[in-house]
Each structure stands twice: as C-alpha cells, then as structure tokens.
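First, one chain by itself: the form predicted alone, in structure tokens.
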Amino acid sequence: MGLLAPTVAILLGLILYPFFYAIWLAFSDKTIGNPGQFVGFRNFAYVIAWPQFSAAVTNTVVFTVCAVAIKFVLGMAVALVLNQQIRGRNFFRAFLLLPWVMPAFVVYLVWRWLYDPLAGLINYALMDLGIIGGPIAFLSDRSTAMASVIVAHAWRNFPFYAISFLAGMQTISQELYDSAQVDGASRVQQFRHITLPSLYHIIGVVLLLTTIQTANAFEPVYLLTGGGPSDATMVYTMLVYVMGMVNLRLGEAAAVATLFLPLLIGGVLIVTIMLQRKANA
C-alpha cells in the first residue's frame, strides 16, 4: 500500500483535485481578487444565452472534424508514399517531422505572414499566378478564417497521423501484398482488404487522441486571428480564455469548460465505438 502513495498522491494533485476544483468554479461567481460564492447554475444559464456560446459550439465541431478528417487523409497518404522503396525515403521520414516539433509559436507565425494581404507569399503566389485579381484577406475574411485556421493547424498536426500510420504498415508481412498480387489484386484493393484492416487499432487510438487534442487546440486560433473575424474562429478554447484571462470572470470560464466537457466525451465515445465496431466487422 505504501507504494502506491506516491501514485495516489500524484493523481490527487494533479488531476482530481484541478478537475473538481474547476467543477466548484463553474457553480460560483468567483472572479479575481473575490474568493466566489456558490450561485448554481446561473452561470450555465448565462452562459448558454450568450450569441457567443452557441457560435463557439459551431465553430470547435466544424474546427474539430474538418482539420481531423484533413490530417487523417495528409497522413495516410504521406504514409502509403513514405512505405514505398523509394529514393531518400529515410531523409523524408526525418524531414517529415519537422513541422510537428517546431514550437507552435513560431509555426503559427510563420502562417500569420504566410496569409498576410499585403506581404504574405500566398497572395503574391495566387497573384502571379494569375489565379486571383486582388489580395484576399485570408484571416479577416469571415468566408475564409476558419478554413485558413483550419489548414494552418493541420499542416503542423498531420505529421503525426503520418509516422503512426507508416510505424504500423512496417509491421504488415509482405507476404500478404505479395500473395494479393498473385490473386490479380489492385493497389486500391490491396490498401482496403489488407492495410486499412491492419491499421484499425492505430487508427483507432490515434483519432481518439488527436480528436480531443484538436477540440481542444488554442494556439492556432489565439495567434492567427483571436477568435475574429466576428466570432468567426471562436472555438470554446477561446472563449474560455477570454472569459477568465481577459474578462476575469473565472465562474462563467468554468461553465463554459464544464458544459463541453459532455461534448467532447460524447464525440470520444462516438469515434471509439464507431472504430470497434469496423474492427470487429
């Protein structure tokens, strides 16, 4: 029993008692400087009337499964191509990884000028191009903020869902392809019959992490266009932050986090036992 104090103890600092604690925030009107008085449920009553909460809503599901579903199909593409005899393979699978180890800082940076209407190479590439006439104001567009968002963050991310997928087709025995090539079996069905099969399960936990790490992704939004233009881009994440760091409101901050923690167990539970069920079939 001793030996598992230090385990208990760890799980009790750090991730029960902020998890609870949270929980008592979401039903008080503690702010900065009050200590906070238990008030109910009139924050989540606040909350969910506010024009805010609903657009935040709609934002992190379009956010979450647009840039997953992106990832998925950069990934398992760079992956079937990484997977092949081909010239310099090892310096593209190092090379790969580049954009997901780089400080999101910087990455988000880099796409910030990336997309400017004045200075950024996008426009003059488009331009030159002649593809547009004009500049466009990718991230103080409303049409176009959260899918230039959305393509910044999974540029980064997608490196991930790449390596995971060719770690686990460096498993499959070639005898399989070998024997499928034999039968008169195509690329396309080789990859449906016998690599997608064999990767449920890394697929499978790989789009359960990499679903609550996107729902929960701040810095694309926060660096890249605040959450504007218009609430166009406000993802919960956001309207966190600006309800506790910037409104100071710390009980309405909580709420907004409570109320979509169902949310997101909820599309958890959904992708885990949509996947179960395909490697079950």
Second form
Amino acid sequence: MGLLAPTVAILLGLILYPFFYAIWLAFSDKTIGNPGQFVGFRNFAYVIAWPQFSAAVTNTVVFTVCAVAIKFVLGMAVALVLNQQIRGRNFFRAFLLLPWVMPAFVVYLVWRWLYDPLAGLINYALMDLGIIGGPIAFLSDRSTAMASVIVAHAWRNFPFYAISFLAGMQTISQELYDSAQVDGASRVQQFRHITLPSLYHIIGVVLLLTTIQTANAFEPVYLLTGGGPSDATMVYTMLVYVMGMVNLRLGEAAAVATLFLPLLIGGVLIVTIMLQRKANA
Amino acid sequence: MASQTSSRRQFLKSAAITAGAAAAVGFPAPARAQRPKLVYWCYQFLKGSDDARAEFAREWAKKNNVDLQLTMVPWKEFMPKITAAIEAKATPDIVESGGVELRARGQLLDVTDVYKKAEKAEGGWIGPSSKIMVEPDGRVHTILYGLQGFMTIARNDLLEKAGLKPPPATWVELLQWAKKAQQPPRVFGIGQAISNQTDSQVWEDIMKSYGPRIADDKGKRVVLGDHKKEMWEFLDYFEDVWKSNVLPPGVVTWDNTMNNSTYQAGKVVFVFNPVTISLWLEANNPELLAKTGHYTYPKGPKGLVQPLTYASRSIMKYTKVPDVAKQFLLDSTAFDKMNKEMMHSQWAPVLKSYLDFDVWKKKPFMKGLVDMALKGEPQSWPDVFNDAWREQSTNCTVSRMLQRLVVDNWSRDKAFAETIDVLNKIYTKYA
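Starting from the form predicted alone above, please write out the structure of the form predicted together with its partner chain.
Below is the whole assembly, all chains and molecules, this chain first.
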C-alpha cells in the first residue's frame, strides 16, 4: 500500500483535484479574487441561453469532425507515399515534420497573412491567374471562414498522422504484399486488406488523441478570426476564453467547459468502440 | 634607505584596520538583508515608453535602496496574468493595468493619500481624471499617470488633394470625405474593425453620439430599448458606411492591430486609434507622419462623445511594503520624471503641471492629446463605468449587433432584440 502512495498522491494532486475543482467552479459564482458561493445550476442556465453557445456547439463539432477527417486522409496519403522507395525519402520524412514543429503562433500568423484580402499571397495568386476578379476575404465571410480555419489547422497538424501511420506501415511484413501481388491483388486491395487492418491499433490511438486535441484547439480560432465573423467560427474553447479571461467570469467559463465534457467523452467513446469492433472483427 | 619590513604585530594591526575600514564603507550583507522587496508589473505596449518607465523604476529602486523585481507584462496578457496571480496568491506589489477592474473586485489598497499629495504637488487633476479615480465614497484605489483615447487619425494629404480641409465636423461628414478621398483598392476610406475585438468599441462611441445609451444613470437597468428611434438613425448611418465600400475587406475579423498596420501601410484615409500609430510613424515613416492629422472624434447629432481610458498604477492589497509602494506611486507622478517619459509615451496629461511638458512643443502631432484630455469623458460615458458595462464592452455587444446585420443578414429588429437580451442578461447579474 505504501508503494502506491506516490502514485495516488500524483493522481489526486495533478489530475483529480483540478478536474473536480473546475466542476465545482461551474456551480459557483466565482470571479477573480473572490472565493465564490454555490449557485446550483445558475451558470449552466445562463450559458445555455447565451447567444454564442449554440453556435459554439455546432462549430466545435464541425471543426473537430472536418479537421480530423482532413488530417486523417492527408496523413495517410503522405505516409503511403513516404513508405515507397523514392529518392530523397529521408529528407522528405524530416521535411514533413516542419509544420508540426513550428510554434502554433507563427503558423497561424503566417496563414492569416496568406488569407489577407489586401496583401495575402493566396488572393494575389488567384487574381494573377485570373481565377477571381477581386479579393476574397477568406476569414471574414461566413461561407469561407470556418473552412479557412480548418485548412490552416489541418496543415499544421497532419504530420503527426503521417508520421504515426508511417511508423505503423514499416512494421508490416513485405511478404504479405508479395504474396498478395502473386494472387493478383491490386494496390487498392492491398491497402484495404493488408495496410489498413494492420494499422487499426495505431489509427485508434491517433484518432483518440487527436480528436481530443482538435476539439480543444484554441490557437487557430483565436489567432485567425477571434470567433468571428459574428459567431461563424466561435468554438467552445474560444467561448471559455472570452467568458473566463476576458469577462473574468470563471464560473460561467467553467460551466461551458463542463457542458462540453459529455460531448467530448461521448465522441472519444464512439471512436474507441468503433475501432475496437473493427480490430476484433 | 629605510627597511620596508614589518613586524608580525604591525601586520596584524594593519590587517585589522583594513578589514574594519572595508566593513564600515560597505556593510553589504546586513544592509542587503533589510532592503524592502518591491515586485512591480509594468505594462508593456510601446517600447520607448516601456523602457522609460522601467529605467525610472530601476533608478528609483537604487536611490531608495529597494530590491526591485520588475516584470514587463504584455498589455494583452495583463488581466489573464494578474487573474492567475491572484488565484495563486502570488501577486505583485504594484500593477500598471486594470486599476478599475481590480478595484471593483476589492483587490487594491486605498491610495487616497497619494492622490491628494500628487494633486497638491502638481496643481490639481485635469479632464476626467478625478471622475475616473474618485469613488462615490471619496476613496481612491488607483493613481492615473496618463489618459488615452481613440482619436481621429487622418491622411491630411489625401483629404486636401480632394479639396477638403480637415478635420470633419460630424460623422456624416467624415463618411462623405472618406468616399471622396479614397482610391480603392489601393486606399480605403475608413479603417475600422467591426469584429469581436475591443477596438470595435468605436462603434459604441459613434452610437452614443446619436443618442442611445445602454443603462440608466445608476448603471443598473438597461435602457437601450427606450432609444429605438435614435438607434435606427445610427443604424442608417452604419449601413451607409457599410454600403459605401469605404471599409477595407476583412474588417469583421480584424484584431486590434489591423487598423494600425493598415494605416501605417498607407492604405486608409481615416482610422480611430490612440496616438501610438503616430509614435510608430515617427520612428519608422516620418514622411507619412508629416501627412497625418490628429483630431478628436467628429460629433454626432447629439454632440461629441469622446471617451478616454487611462493608464494607472495601483497597489495590490496583499503588499507587505505599502509605504514603499505608495512612495513609488507618488514619485512616479513627479513633473520631471513624467516630462522625460512623455517624450516617448502615448498619454494625454492628467495633472495641471503636465500641460507645460516639452513634448507638446517638440512634437506637434502630440498636441491633439491635450485637447482630447480636456474635452473627453471617462470611458463608457454617459453610461456608468461598472462591471456590467465593462462586461458588455469586452463582449463587443454593439459590434456583435452590427455583425448580425452585415454578416448574418439579420433584420434590425431581430439584432436589436438580441442585443437588449444580452445586455439584460449581463446587467441583471450585477444588479
């Protein structure tokens, strides 16, 4: 029992205490510097009725699902290419990590400049090529803002998928592919029946971790749009920031975060169960 | 030649004298142990000003034998950092931001005595300074050292080229001039955000110059709904601005730096911003500065609404060195110190003696600050600056209403109803 004490202490101090403290905050009228009183479900009622809350729910789901899907497809495609015997493979493998190792702050400021309607490279290029007649305000139009944020986020984070999948692919025996080729299996069939099933466990772990990470992403929205235009890119982390750090209402901010907890846990469970079933099939 | 050798007794004697003399001059160890420690969080925004304040603090600490721990905190991070510090019970002694917000949360030490001493020494407070500092019960918890407000910053050269003589007298005139002087897509008329960032506050100021106000005189009850007629006049004006294509593309997601950078790049005729834009131009683009005019806001149908924010120093109530901290606050307001500092700063004067600063003579573009300080009102005016007003302001409530119209294509009635609902929610919490 004594041997377990350090583990229990770390678990209590670093995980359980902050977790339950955050939940307690959601039930209090805590503001900065004041201890706060228990207020029941008042904060929850307040934030649910807040105009940006429903937008935050929808946007968080859209952002998470789309960004994870894009990162998955892009990461898998790049991993498949880099798993081939191509010239300069090691260089490309190292180069691939560049977006991921760059500080998020730098990445998103660069993307903001790329999207800029007056001085941005994308608008210049599209206009020079005659594709568009006038500049597009990618981040400021409701119809393009969320997609633009997702693209920037996916660009920064897909290398993690690619590297993880690549590592998994390298453990698959070449003999499996050789015998499949002898049996006349096409490239797509080899991918579907050998590569993909061999990667299920890695895919599971990657999706699990990155779904949580994507749903909790804050920098792309904060640095690119601030949640706007209007509430077009208002995700829940941005709402928590505005309520807690800008408006200094910690109880309300904690209530938003607590309300999202079941959604996040649910999403993670769905991903885990689906992959587990697939792996066991 | 006399012998230079010494006896053992003489050597010990001289060694003792030397050691004693060294100790008498320095007393470093015991003196250092008794030095009071002062933790000072300095607002970081404009390098010249930041350096001047930091340098003063270091010199002051040296002169007063204080162990100073100085931290430069970026402006945007100040409230989150002080928030975390309060929660962690690791607060500094002196903070240079958030005076009114921290006062409202009971985090600050009473500094009424410092207020009175500075008033006496510098000939009295000017403009809205006293209104900002003195609370209903007569107490003071934060000491202003500068006022700051959004000014109309204009490309005089482009206006004159279009046959116009700045400044525009009214908001309507400003729009007409912007249309006349702009040359899109190279130069747009008005570089003003309509986003979820606090610089969009300018729209609330314009709205108020058309008559609407948010809450009653007590700052408790939302009265915006009683001003529908004036609000519609303001929205007519806003929609004119939007449809005139005087705003650069992208203003609905601009952050607080975009109006600066767009003006500094020479791409707009008018912006509304503190004089920091011009301080940057002074160092980096004096040609553009020479073409730039600095004015108070234009008037609306109901007159001038020129709100002023402030820069202040406050002492956290947890300080263990209140007297040292108070002395620092008082010495920080002294004429000579501020005269030197203002050459590199963006502040409008707060004390009467400051009207004689060299900066107003040496930098003509700064003179507009004096006019602004004398004509301005505390931020939020005619509303009461309280927690409710502050929250609706940081929430960018008015700008969000405008975005509902032009981004989401809502009707005026629907956007106005949502705004009143949000305001009621916020004000009810603090009632």
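Residue numbers count along the first chain shown, from 1. Between two forms, the rigid core is defined as the largest C-alpha subset superposing within 1.5 Å. Every value quoted in this text rests on a predicted model; they were computed, and no experiment measured them.
- The rigid-core alignment places the CA of residue 265 less than 2 Å apart between these two forms.
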